[in-house]
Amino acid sequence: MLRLISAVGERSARSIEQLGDISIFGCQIVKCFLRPPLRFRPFVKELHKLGVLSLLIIGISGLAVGMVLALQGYIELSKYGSESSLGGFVGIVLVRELGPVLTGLLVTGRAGSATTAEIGTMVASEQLDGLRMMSVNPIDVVVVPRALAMILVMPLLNAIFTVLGLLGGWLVGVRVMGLDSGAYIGSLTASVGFQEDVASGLLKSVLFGVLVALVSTYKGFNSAPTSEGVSHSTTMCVVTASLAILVSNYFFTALWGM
């Protein structure tokens, strides 16, 4: 029992210490961002890598999720004679929850892990040490453009995911199930509001972008300078960021509805 308590206490203390390190790391990112000059060209390059190259998986996933939601929703709603509410059902589920959460998880798996692996490789190849030898802050040059790009692309990718999901729901509901198009769109516009739904989804995606940017850059920056260290940091980035998204989603939803 004493060993169990000691192990739990040691792990808890280590987690709290790491949380403090991540907070300090985030403050350093903000400090470097507020201090000129802004490195615009690396920022645009990261926008392309993290955003444009993620469009395919985001688009296909959004369309598929919307189609599945419409199919399952139509089957259940038809039991109560409420097929005309399909648009509102798909819209609320996508805009409020599935859009931001699934976008965050997909971006974590594709772009977040790539960011951690890239920065970790720089650590292993001593590129960051070379920047320090030239009196260049590696956080300013390497981390800030990637973090800013991640925060910016997350709500944009969320919007694309949601729009394509609504399109997929329309295709199944109207073209496959024979629901009236006006009924689908009317239910959608009547059920989805801006402040309660759209603003909530966008703010969630911004929050998830901050979390993924912070975790991915921190794990890569503090990676062990070996191939195993880079692999471990990449895995922990995906696990930690995914859990952070799911946990923060609950608290955000609970506080937003108060």
The other form holds:
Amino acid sequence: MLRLISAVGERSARSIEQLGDISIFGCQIVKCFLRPPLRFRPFVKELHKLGVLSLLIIGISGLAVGMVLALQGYIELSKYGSESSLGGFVGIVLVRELGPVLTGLLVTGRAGSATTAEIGTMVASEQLDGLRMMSVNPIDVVVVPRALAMILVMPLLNAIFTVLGLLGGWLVGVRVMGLDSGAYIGSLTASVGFQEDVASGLLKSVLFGVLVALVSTYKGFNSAPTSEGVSHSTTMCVVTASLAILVSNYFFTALWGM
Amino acid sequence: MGRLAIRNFVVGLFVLVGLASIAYLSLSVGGLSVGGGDGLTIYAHFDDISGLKPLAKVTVAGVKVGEVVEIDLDDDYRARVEMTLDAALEYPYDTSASIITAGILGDKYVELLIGGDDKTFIDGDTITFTESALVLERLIGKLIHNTSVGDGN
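Same protein, the form predicted in complex with its partner chain this time rather than the form predicted on its own?
To see the whole picture, the full complex is given below, headed by that same chain.
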């Protein structure tokens, strides 16, 4: 019994320690970012890797999610004879919740895990130690461009996901279900507001970008220098970042509504 | 073009498409107005607004001409609704405002009935003729009351 309690205590202490560690890591990233020179070329390379190469999965997912939302929404709404508010339904669900959250989860799986694995392999093959030996700060060269690119890419991908989702909803609602196109777009623009919907969704995705950037680079940077260690931190990156997105999403929504 | 130049181009394209999507969401879907604020501000006092919210539309003959900015109580405990209207139009002094529901369960909005007066509203004026929202519960209550009185006779 006593051993159980002390095990719980050890676990809690370790998780708090890790939280502090991540915060210090985040401060170091900000410090390195603020100190010139800004490395532009690796930043563009990461934008390409994290953003452009994620476009396909984001686009297909957005389209599919919008289409299924319209399908489900149409069936439910037609029971109350209010199919004409399908556009508003699809728009609000996509812009407020599914756009930011699903983009966050997809980018975590597609790009966050790759970032962790890449940095982890650098640790395992002692590349970061090599940089340190040349008195180059590895955070400056390896972490900052990746973190920065992740934060910038997230709202852009979210916007693309959402717009394609709206298009998917329009395709199903108007082309398949035979809804009036004007009714779909009219209800969409009437229901979705800038401050309470669009701004909140975009800010959410920036927040998720920060979370995924922090978690994926931290886990890679601190992975054990073995192949098992790299695979473990990659798994932990996806788990931690996904949970962080889903939990922080609730609190952000609650605070934004106040 | 070299490999690097192509990559830069693709990244630039990606960023532009992303920004365009954000702009579309904000401006077209979200209805964010750029450089607004040159509208005509007009007030109207209602006995009951039941469910009218800020950002609700203001229409003339069903066409949107503005939106509700703020709702608060005046000194007589009536609802004071602040609206901004399209300043390009002229609103005669005897224009009346009524609160309408879109459909049976839809959103509340303000409909203006344009009058015939030569004098027109200027910034900060108050609409004198108003018609409050139709509250369904009160209507049903009145109906039930009337029929039960009728049965008694």
